[in-house]
Amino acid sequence: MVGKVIIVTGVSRGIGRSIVETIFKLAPETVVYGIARSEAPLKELKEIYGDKFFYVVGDITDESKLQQLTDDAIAGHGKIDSVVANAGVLEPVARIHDADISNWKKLYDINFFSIVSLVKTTLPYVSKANGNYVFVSSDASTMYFSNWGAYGSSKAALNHLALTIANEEKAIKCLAVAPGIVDTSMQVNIRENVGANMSKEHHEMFKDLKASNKLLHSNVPATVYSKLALNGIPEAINGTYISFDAPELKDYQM
């Protein structure tokens, strides 16, 4: 018997891959459709999970790839219960004074507009299933991190998208959830590359988090995202932005 059918974006590494692994650990009967730009990690997941995992190789800014992902899920299993929008990028990291608007637009295409497109494409099916949209947001949506204007504002826009969807589409629920500071390749990039464009204080903060072993393992927030996709978003927090470790999500945490 097939369980929930869930779409997850950015599944090749980090939080996205952990979400896929956690979903199958919690509910082996689930079917996951994933998308990422790198095929090798997708093939690895396919080898592990077989006829429970299906994928599309492509950029999430390519609407044809999102349509293909949706069409594959409906053709293969007839429904979409939940969508977890995880894929995103941090750069450009620069002061507003030095902003390259074309790079801001590229970031927004990935972090925001691709999710609008994904929601529009999948909405008829998620609505029919009375399903859920779970967005991976960020503390940076409401806090200042040095020179993260593009990233932080895109995540703030994502929070408002969750609010909009929840109010406009009564058949579904939507939630934006910050994952905390997680030990992923994004953190490596901050410490080794883009941190040079940040204030010394904030750059040192991220380096100290790694040195003191305070970064979260990706399976910590992945558990929250997975349980929300599998079990549904509580009505009381529908349309809001919340942190993964909030008391309201205690039943969804590890």
Second form
Amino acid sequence: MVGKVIIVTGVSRGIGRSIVETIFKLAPETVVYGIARSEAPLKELKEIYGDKFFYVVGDITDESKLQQLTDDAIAGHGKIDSVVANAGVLEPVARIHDADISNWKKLYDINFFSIVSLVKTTLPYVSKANGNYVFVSSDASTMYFSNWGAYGSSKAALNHLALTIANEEKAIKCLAVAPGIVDTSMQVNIRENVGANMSKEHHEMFKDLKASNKLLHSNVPATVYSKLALNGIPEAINGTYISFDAPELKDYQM
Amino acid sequence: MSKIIVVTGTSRGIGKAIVDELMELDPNVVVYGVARTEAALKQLATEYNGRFFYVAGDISQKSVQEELVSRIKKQHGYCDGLVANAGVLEPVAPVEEYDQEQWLTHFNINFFSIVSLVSQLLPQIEAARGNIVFVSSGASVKHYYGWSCYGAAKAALNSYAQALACEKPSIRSIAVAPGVVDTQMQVDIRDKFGPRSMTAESLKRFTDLQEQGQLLPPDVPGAVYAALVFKGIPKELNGAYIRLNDPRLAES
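So that was the form predicted alone. Now I'd like the form predicted in complex with the partner chain, please.
First the chain shown before, then all remaining chains and molecules of the complex.
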């Protein structure tokens, strides 16, 4: 059975890795092309999933790596059905008047510009397949978290990109989905590192979420992203920003 | 004490109108402007003798921002507010024509330079319990064919305005869409970007408005931005994104 061919970014750990695992659990005939900076976890995934998982080691801000990933998928399997833009970073977390603009630009390179580039590179193929672009967004795109101005605004930009792409490119669908607050290394970073640059109140809030076991296992949002990539984005919400646990995504949840 | 207001993009269009409206609001207000066209700035300095100062240059250049901030510090030593107005529309193109350099240039002008300038002026504006006003756009919440870059940068700007308000309780911030205004940007849409890069359907909105004489004169949004930065942003709108005709602005 010819499975879907799906590109996922940031697959070495966290939500990205869970997306890969969940895709294969739901549809073992799928082929996944992944990218991340660390080779070891990529090799691990290759060992587990054999000729269903392929990878490029590299930084998503390197347009040549995105091109390579795309070319590999086409050369290897002749199509791209869906793209899940998951890779992202949180830092810089700093007060607005301490804004080091070069750090803001680096964040935008990863969280935003690389995703526009990824869409551009894959668009001819995803269009042909009438496929789906799924963006990992964040609650921070509409809510304030202390000193997350760079991250939050980059996710707001990403939400807007989903809106434009969905309306410009009628052959594909695009959706920006917030994953909730997930038990990944980004949360570790908040509790143990950048939290010190947040307000005490918000820092404590994130620490409490972990302590009271309220962080989501990455499988929970990963299920939504995986099902969207496999089964397609519902027409009714095409081009919007939505939370993983929204009622409109009932059929995509765990 | 005279209010000191910084306005960017003051050589023409909405920015120039903001300056004119501010000068009319109060005989003592002082405006610091920045734009690339020195001749236009000189004209304002002459017209508003002693009340208009400027730096000529590209606001996305750090050196220009620093010169502006240092001039204000040296000459007056305080600042009551900022209207971040300077902005460009291009690149106008569908996403499949994404050009990293063009998008970076755009974001440098329309977003990063604003973040940078705000962070440099914040200490003074906080001390003055002042106001920071961002010229946003309806494109920040809608899609226009070929405007993915502009729209995303304005969405980022709205988000930043909200974060600023939450983070800095001693100032107020607001992002305001000016409507479709009779400026060079609209000429460029009708004559250049539209025919070249937009669909006929998406361009029609703009050409229709012009044909029906419904483009706003720049002094209409100019007056609103001037009032917001000078008289103050209403508390209930702190951190918000609104359109020019928002009923809650009635008293401004």
